[in-house]
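One chain comes next, on its own, written out as structure tokens in the form predicted on its own.
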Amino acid sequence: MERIIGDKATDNAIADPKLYADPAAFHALFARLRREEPVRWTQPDDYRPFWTVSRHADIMEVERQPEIFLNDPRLTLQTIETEEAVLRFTGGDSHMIRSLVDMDNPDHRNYRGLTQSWFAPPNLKKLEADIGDLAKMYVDRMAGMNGKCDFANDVAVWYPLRVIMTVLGVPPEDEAFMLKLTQELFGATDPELKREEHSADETSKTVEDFFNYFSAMVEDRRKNPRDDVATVIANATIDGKPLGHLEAISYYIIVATAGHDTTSSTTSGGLLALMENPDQMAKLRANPDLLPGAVDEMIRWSTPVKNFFRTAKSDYMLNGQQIKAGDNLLMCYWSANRDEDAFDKPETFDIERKPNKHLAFGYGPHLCLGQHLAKMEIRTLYKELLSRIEHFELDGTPAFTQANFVSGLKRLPIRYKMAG
């Protein structure tokens, strides 16, 4: 089958961050997507063109063959000027970092397995009760703001990072300085959180501020090495030959954004979805028993890794059109999770929902490494706010990131009653 020229409004809304800033205009273009041209050649105005895949089988189809879908050279949806302004920075590669997600094997295999054990869920076990106090911590500062807060930012943003950033090394005193650098990076087209003055090449910015930061405590760990993952970075060999500088910076810096910002936009979503379905609310309430169940709802529903980019190695045909080698596929996960093959109700929000096979944290080789510690997390600190807020009702009006890749809530205003 030849490539179909697709009108140029859908190209292009594919691609716009705002789109991913309107959950309901979103899943109505997708749906239609999913029903009429699920595996449809896209050529957005300033972006390559791709194949935008949107079915849950596809992505699975695709997922499944690492071996003629690669990671490398194409990730992440950018602008051709975006792009360039890598280059620039990089010198002609079109990588400013290489870390697990930008790797095939056998990179991919034997770089992930220098952390695979940290988070395990045997090893997370003891990190259950330092995470129950910090659920605790943020419930009772929730106590302490007169029933009012903006959920996002007073709590959600700011309890997975402390998780993440003890399992990593880094000190309190530099958390908001990491949560600047990671909203700019994730948030870079979004108006309120993209860098000041924003331009192609302040992304380039941000990678080096995250490089300056990392660089010096690399050093450190080799000088003065602890009982951290940074540490176990600073001081890996991959086949007798410590890392290079590149690949243990955007180490560090994988761990230190994606290992919280996908657990905020979750935490965030997940108390949305439970405000605006109080019938799961309840039944959440009067069963804690369903909380891990609800967590998994929470990321199906949320999903706040949109999409990452495939390359065909090789030719393939898939659900009915012709993938030449060398295209890029965007795996649409978001959409994805909404499929009404693959769920019964998808566009219903059920803490009950069996089986729930998601594809939030990807599948196959690339299968998120933190998705235990992630899901441990939400479920502490629900756990922890149920018990203790008897309601929770919105106060205002919610928003979204205006961002085409990673994504989530940027404000929550809430009421809340605290119990007794």
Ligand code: HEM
Contents of the next structure:
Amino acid sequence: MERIIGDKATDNAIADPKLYADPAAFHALFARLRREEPVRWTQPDDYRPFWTVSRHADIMEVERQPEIFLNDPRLTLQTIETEEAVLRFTGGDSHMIRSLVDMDNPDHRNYRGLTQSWFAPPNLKKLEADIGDLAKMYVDRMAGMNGKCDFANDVAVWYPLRVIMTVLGVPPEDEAFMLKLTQELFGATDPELKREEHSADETSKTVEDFFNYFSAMVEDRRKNPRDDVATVIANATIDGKPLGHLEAISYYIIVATAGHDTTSSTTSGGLLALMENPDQMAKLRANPDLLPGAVDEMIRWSTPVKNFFRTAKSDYMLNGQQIKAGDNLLMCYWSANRDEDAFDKPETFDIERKPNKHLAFGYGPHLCLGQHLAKMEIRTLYKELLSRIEHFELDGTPAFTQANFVSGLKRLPIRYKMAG
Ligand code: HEM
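The form predicted together with the named molecule is what I need now, so please give it after the form predicted on its own.
Starting with the chain above, the whole complex follows.
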């Protein structure tokens, strides 16, 4: 079967970081793709070609078959220039790091098993009080800001960072450095968040900084074990052997990075959605028991991880398209989460949505390891926000990051009134 070559403008738009900073334009384009070309051969300028998979059911079909659709070797949407910079940096390997998301079985199963129980709800209970204190601290901070702040930069970015760094064991004085590196890694295409020197090797430099920092941490936790995830990873063994250096450092990097930008984007995206839908805000204030469902809807709505790739190991027919072994498939979660076939009125922000089978945490064996932690964090912060702040409104124009992988609000100016 011939591959149908579509129009170049659409191909370029799918990969363009600017599209992801304009939710209305994104959803208009992907609604069309879901209707007309749900599995579309895509050849943007500057990127290697791939299939764009935009429907909920098709993404689930791919993700539930990890023996056919592999995570290795292509995982995220990067320009050929960036991919070449990675190859230069590593001396020929397409990965700078090798974390859970880069792995397939049997490694994936073994490595994930090391921390799975740490991130499960029973263990997370021990963090509840600390997370509650952090939520309180950030709302106290808002109370001292004269009723105006940039919620994205003043609150949403810091709170999940503090949580995940506490989980990992990074001391508070190093958190600003960690934030800078994460934003560079995920927001590297946004002109406001780039490293100062603009070269194609900039992502490699960020990863190098992470390596230096976490190498010292692995050594420390081997000598001085503590009750943190860093200690679990530093001292773990697989088949009786300690983890390789690359794998141990990569584990730290994924926990550090996957754990906060995503949660902070949802925290801001959720507040914007509540302000834009005052009936939902009122309903939630009137009935705090709706909070867990509201958090799920905030996550569906903002879908901070916009996509991940899989690579076909063998030929496969997906929704009428012949996928060839070696082809890459871009699974577009934000599109899936607005799929008319999977959700009733997907364009409506509905905190009582039931069921809410969104794919913002992915699906299948790679389903987000930190999903329970993320939900607990967001729930805890909103409980505090809604009980102590009686009114929120926009105080300027919100702005989204220009990034085609992990993205969300980079500015959310608000005005608010504390209760009492
Ligand atoms: C709202 C917040 C979050 C969102 C939307 C999110 C989203 C995702 C997505 C889409 C994946 C890939 C799933 C797949 O391929 O099927 C993933 C994987 C992962 N996430 Fe999250 N995440 C969030 C928060 C967190 C937090 C707080 C952590 C803390 C540790 C975390 C750690 C991870 C890890 C380690 C993986 C890799 C799992 C694997 O490959 O087995 N995430 N996440």
